[in-house]
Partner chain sequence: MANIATQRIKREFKEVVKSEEVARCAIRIDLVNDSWSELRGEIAGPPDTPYEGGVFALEILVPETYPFNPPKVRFLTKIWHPNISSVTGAICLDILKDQWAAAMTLRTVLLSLQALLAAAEPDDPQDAVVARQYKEYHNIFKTTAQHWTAIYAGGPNRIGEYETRVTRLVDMGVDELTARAVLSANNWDLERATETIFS
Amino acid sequence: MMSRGEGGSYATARSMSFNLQDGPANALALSKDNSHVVVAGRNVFKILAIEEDCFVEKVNLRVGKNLNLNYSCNDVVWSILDENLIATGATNGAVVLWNLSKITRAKQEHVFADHQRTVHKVVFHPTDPFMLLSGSQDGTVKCFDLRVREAKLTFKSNSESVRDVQFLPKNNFSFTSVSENGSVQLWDVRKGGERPFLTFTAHSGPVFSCDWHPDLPNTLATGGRDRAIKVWTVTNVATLDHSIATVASVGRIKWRPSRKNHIGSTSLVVDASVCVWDVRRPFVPFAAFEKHKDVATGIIWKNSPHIFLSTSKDCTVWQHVFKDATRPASKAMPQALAVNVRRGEIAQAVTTYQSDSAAPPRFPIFNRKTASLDEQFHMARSLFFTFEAGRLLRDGFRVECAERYTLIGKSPQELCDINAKIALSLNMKSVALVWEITKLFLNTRITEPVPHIETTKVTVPTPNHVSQAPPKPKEDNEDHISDDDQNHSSSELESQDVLGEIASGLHMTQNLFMSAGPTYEFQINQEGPVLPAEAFQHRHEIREGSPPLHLEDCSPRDVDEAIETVAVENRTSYLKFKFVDPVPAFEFSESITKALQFHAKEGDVQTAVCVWLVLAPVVKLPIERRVLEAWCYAYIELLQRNRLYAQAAVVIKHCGVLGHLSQESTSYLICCGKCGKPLTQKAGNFCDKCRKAVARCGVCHMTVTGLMSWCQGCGHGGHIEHLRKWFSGHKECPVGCGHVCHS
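Would you give me the structure of the chain only, in the form predicted in complex with its partner chain?
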């Protein structure tokens, strides 16, 4: 019938694919001599010849115009004994027998219409050429005798659906079926279809596939929707040997031939790769084949541990060769580090390397072979350490800060002052600095300093200049914070360095950071401006692509240029002038915002939120509400984690953006103390069941709405005042239960 190519050997085989075009494939089966593969799906049913470096379509079994559902295959199997015999399980419940030796185009030989619903699996008996098993959605397994052309036996699995059927290897009478209720059943064909001789629950969900180990007796693997491949030893009872956690539901599994511990699997959803697992490593596949673009539906080993074929919903058939596999384990990071923020512990796991020579051969059975790459599997050993810090220094400081900070109730300047001292006392210099700067800014804003020039040569900047020009140092600061890598003149870069350190709070002198308030000293030629022309030119060159240069508009031209000269010529001193507060109405909110953003970015959300809170009454900082909310949430969470609920409440109350939190997060459910029935919101303190008000004061018999105190011994209580008064004269419970509450 067909020309027969030789199945490729491992040495020459290579990964190759074939596009089916007609639609996704559900299953595939190899011919007896591994030279052909049959691929079946809802709309595809083809036989492909496996050539050296490609697949060649030989026969398309979907013939005729009016195709019926018999062609819509869920599973296909090629007879092990008769190379012309193929059986398919159709979605309409038919089990169809195909005879390739037929001369007609239609090769359909016989249709067994015994099943009521979709047939999930068909399988030939390994030794009996006339026996065929099928498992169906109708919950039955049927055994067909091909000679009499009818179902010989029906096995009722007592479940909704049988997903897979497999004969036991080296046993002619038994087969196993797995079903959607998670159970695995073992049947004996001779005993008929009433009861399985062994049933066990393998998965906590449908089992989609099972496979007996070809070499190891009694070893069964099952794969299910609970994202696990389980390996069982099945004797009189089933014992679980290994469990592999996969990323998605397991569709098909197939043991790798000639390997004791390797099993290939496909996923039913999500994961398009075909994985080969070493059962001893339950989380990382031994090898993965990521050729398919959609989930693989069928997998079959080509009589060699190194080559297998798979089909997929992406309408392709692939031949995979092991040398093209990816090895996820080799990519996995063998070290891990985790930090427990709450308790200040660090856990670390590291691999301990063993020299290969020292490692004893684990599987002597395979040892004779040359150790190919996939043979090398040895248990990676990890050491696990935890480190405990008595108290994380920085974190502790934060907590103490949070406890001691004053955020409301005083003028912002005072608050800044107080908080700066707190921060300083905890050796958090950078934070203290932020507070101090904020305070200085506030002072500036309020006192509106009058600019004055000490050197006669320099004129006072005119007001409109002021409004036009933002102050120089501030701009530097901004540039720095936003990490703009722009070209600056040397002087700019210098100042940037210093300011950079200021912004990050490492060290700082106030007058460098400040644009208003502190004094700036510039050296200018006393005799008057003598300007080399080059200086002017030079400046323009530098300016390209850089932000506007300092003091350009706020001082007279001559001074400006003189400064630039200085800048270019490395601060040769010609002229000295001094001015204070060049920009009276300096708007600092932007700088502060940048500083806060910097701190928040550095993980110090505390400073950001606290400074903002302090400033909130007087200054509206241009911070996006969304950002602000994020900060506040983060800070509140930190506070609550450290059980600083009062401080968290203050933040919630005063931040203004999370006001709803104080309503949301304080919901509570009240139950009647007598009958335990939850109180409805409508009825308030009245229990519907007891027809009585709950939480009554034992003394005045009124409902307690505020603080309630009660005896731990007898559970009776009431208003604190009333109880205090009662126990000043009595020892027993006011309710008269006889309990001596006050001893």
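Alternate state requested, the form predicted on its own (shown: the form predicted in complex with its partner chain):
Since only the chain itself is given, any partners or molecules it might have are not part of what comes next.
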């Protein structure tokens, strides 16, 4: 329940906005009494009065003839001890003091030009009005004494940039800085510019903002580019309590007053809404404010937990009231369905509707304080059911196949043969058939040379059923062919192609449908019976008036008497051969493509990807690139689910469409565990600052040259086997830093 004072302001407050017109604002700060707000940016620097129903511009501090980069503000802070004192951090590295009590239009009081690069954050000490801190892109934190107008202390963070600094609320001598290397450092101003007394890695990327809880001691929140808000308990060591996953990089965070579990945040890119999170429910915002049209750059709460102000790149300032917030949890679907394809289980969550009205107290005599419905997280009740549906995963993916398949290192024919035997041994006959057909396809692409066939003289024996007269003696000039005529005839015959199919002795050495073309062997008899002069037998002599002769009805004697033998003289003839194009090889690529598409459609992406990987070096199947990417992504996911990372790496390397995956999530930022300095590639595992090797085992104190494991909390590590033995009986760090590495 809200207090009486904040209840009155909350009842009359409403959401309102102000258009800055001059440009977007980078930061804002409230005055001590929360009646005014100062808004600063590269081209805007104004003070606005907060009325009940609107903002009213009171002072424009960006005035004068010499408007230089000192007026280009990256951050602004209003002193909580002196209502006339404002400090800004400029983009040129200057820290500027502004005195509102000056009578002149120019309110600039003093310029500190100690930083070399952009100032990201300025903050006043909560109890000392003369102490001012600033964090810069040059990697340093400056502590200014406003009485002598100079920087008294310099703190070097050993990082490229310091993005935020905050004083500890219960400790007047300590402050926190966050850097772009993901580390958080705690400093003691009494020790001057010495090393921080505590350093820990909070995020995997740059940390852009931090904020100490106003009510809970030692509770620190950090937000970074890794799209996470993390809540830490900081004592001698830092312990992670909560982690909130956001949709974009976190730009600013601020704890909600009087609500120990609520924190507000803005995004650096993409998301224009201002979200309020409940750290106990890290995935859905407790409330969201969607007034801005561009990303918000600043957020600050008034004394009331129900009202806060924000600025944005859309050149507006908004006052948000909690009653106007949207509740993302109320829009979430409270029903869900999940399928375990390997075990054949189905899980279902079904909503049960309940009234939002609170149940009456069981004992009304006790007047217990209850929170309003606006302060409660939206709750949805669901009934959970599980069903057994048998085996839902087809035999499309087999771990045994993935482990035993050979995809590289041998010829494609050998790979197909090996994988076909593996599939057949696992009783995957259809998959084995695909491998066999693929092997056959590869064999048909090997073309054997066709032997040269010469045209030659061919003699064909006279049919046995044709009788011949005794041969007559040949004369010298009869049927004689000169050598010139023979050479001429041979040249003509050599220019003609061979028609081997009609020749005697035709023989095919290969399958007609499985080769690039048939190879023929001709058996040619150079010496023997010659081809008769007539292609057909002579009919018997037809005599006038004689009836037709029917051989079927005649006796053998009658046949001998009836048939007059015709003598056919021997003479040599030549066959004319005509070349016939060989039968083309059967084209398997279309059939194999359809087979792979069929297996992928049936859920067997393993066969589709593996066959394609084997064929890829020699054959380019007509498969679209987007289809191949979908197959490879699915198969890699299956391999990684079954922890077959080596097989997944082979697919990524040789598929040719997912080469970018081999370059993701392979970079690690390594720092010295003693001083926190980032290690460069040139230095290797040697720290230039400590002058010692970084990779030292915390157990044996020897340099680690092989695999090393380390704690992300304290940065100490060592040999994997040594640490495994150590943590089998201990939980604390073996170095003795006090960090509980094994929880």
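Nothing here was measured: the structure is a model prediction, and the numbers come from that model. We call the rigid core whatever largest set of C-alpha positions still superposes within 1.5 Å between the two forms. Numbering follows the first chain given and starts at 1.
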Subject >> Threshold 2 Å Cα movement between these two forms for Cys733, core superposed >> reply: yes
Original post:
Once everything's superposed on the core, is Val704 shifted 2 Å or more at the Cα between these two forms?
Top reply: yes
Subject >> C-alpha of Asp604 moved at least 2 Å between these two forms on rigid core >> reply: yes
